[in-house]
Amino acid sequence: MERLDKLLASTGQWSRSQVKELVRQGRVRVDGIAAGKPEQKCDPAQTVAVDGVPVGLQKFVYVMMNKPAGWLSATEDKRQQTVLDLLDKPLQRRGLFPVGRLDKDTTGLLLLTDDGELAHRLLAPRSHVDKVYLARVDGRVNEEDAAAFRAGLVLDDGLECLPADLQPLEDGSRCLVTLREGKFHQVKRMLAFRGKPVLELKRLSMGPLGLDETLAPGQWRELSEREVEFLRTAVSERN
């Protein structure tokens, strides 16, 4: 159960002060009954309407985006565009944030949500949630590189990387990299350490959630209930 004003404000359509005024004017109904006060408790599953129009109440929102190159994986930046600028205004006001950051020039699957607990679990190393990337490199990756990734790397700056999977593709200029952690610029740093600097990088999946290839760069959609449940199951099984 949540406060009515909090639930309505979380949709991004009204501020709490606006909700208070809507309730005072008798314009908000819960299951057909006029709301008595903005702080009354309400279940998101209940039917809430404003001016007779049902409002979809979601405690949390989950958005899959096909992140384009050139956009920051951040909630705000005074000088550059962020991925939140690609969302509709109501979603921008909900307080969504990226679950793990992609570099400015990295593309592909980006999950945005306001569910802090699930985000933390997805990123926690102990959850062992696989993140799969498609990389194009300057050079050719080979079995020696794959073996080094499987053994775990210690980079020149002392960064210790957990064992990871590397699968060369085609002529070796492209490869799939699977990580179970997400340190700063990790894929790029690991491949550069092996003498194969990354030219292009795209995230394909996070755990059971794969990028919807029907989404063009910059497009997004909300996750289905089934997809959200897959994510929750993936982290609960490992905690």
Ligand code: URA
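Basically, rigid core = biggest C-alpha set you can superpose within 1.5 Å across the two forms. Positions refer to the first chain, counted from 1. Just so it is clear, the structure is predicted and the values come from calculations on it, not from any experiment. What changes on going to the form predicted in complex with the ligand:
L231: CA moves less than 2 Å between the two forms after rigid-core fitting. Fitting the two forms on the rigid core leaves the C-alpha of A69 displaced by under 2 angstroms between the two forms. V50: CA moves 2 Å or more between the two forms after rigid-core fitting.
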Contents of the next structure:
Amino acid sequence: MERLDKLLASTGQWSRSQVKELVRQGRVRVDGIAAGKPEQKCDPAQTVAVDGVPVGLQKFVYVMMNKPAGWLSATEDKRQQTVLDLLDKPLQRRGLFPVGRLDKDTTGLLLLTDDGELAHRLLAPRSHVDKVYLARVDGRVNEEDAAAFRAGLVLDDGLECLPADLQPLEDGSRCLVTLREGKFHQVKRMLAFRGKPVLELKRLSMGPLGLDETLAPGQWRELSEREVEFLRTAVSERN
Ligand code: URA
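Now show me the form predicted in complex with the ligand, since the one above was the form predicted on its own.
Below is the entire complex, every chain and molecule, led by the chain shown above.
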């Protein structure tokens, strides 16, 4: 049993004070009966409706964003805009965080959620959740680079990278890089180590989840239940 105001506020659609007002105005019903007090106890299995519309008391929220260049993958920053600023107010109140970081100038698929457990599993290398990036480089990548990635690079600073996939595209000025880990600036550091510095980087997918290309940079949408299920399956297979 949980307080009604807490449950409703946890959906991110209303603040606690807005919930109080809704209850006062008689707009909240629990199993068809008008709620008397915001603090009344209620079971998440009960049907709660606001203005006659049942409220999905979802436990967690999952958002896919096409991250634009120039925004920080962080929850807050004193000086710079973060990806959280791109969400609407109710979602900002939910306390979502990015699942792994993309650099400020990197674009593409960014997942945001308040489900810490799933986020942790998605990022753990032992979950084998591949992340695929499209990189444009200064120079041309070739089969030798691909073989070096497959063997597992050891960078100048001693960083040992797990075996990774590199697929040159067209004339080699662009390539697909698939990693199952996510160390700081990893794609950029790996390609720079091969003498092909990254000029542009975009994440295309994370495990079974591909970037929805109908999302313009800066746009986002919630994941469908099916997509969340795919993610859960991807991490449960190895954990
Ligand atoms: N690797 C990078 O170098 N940068 C990113 O943003 C993501 C992966």
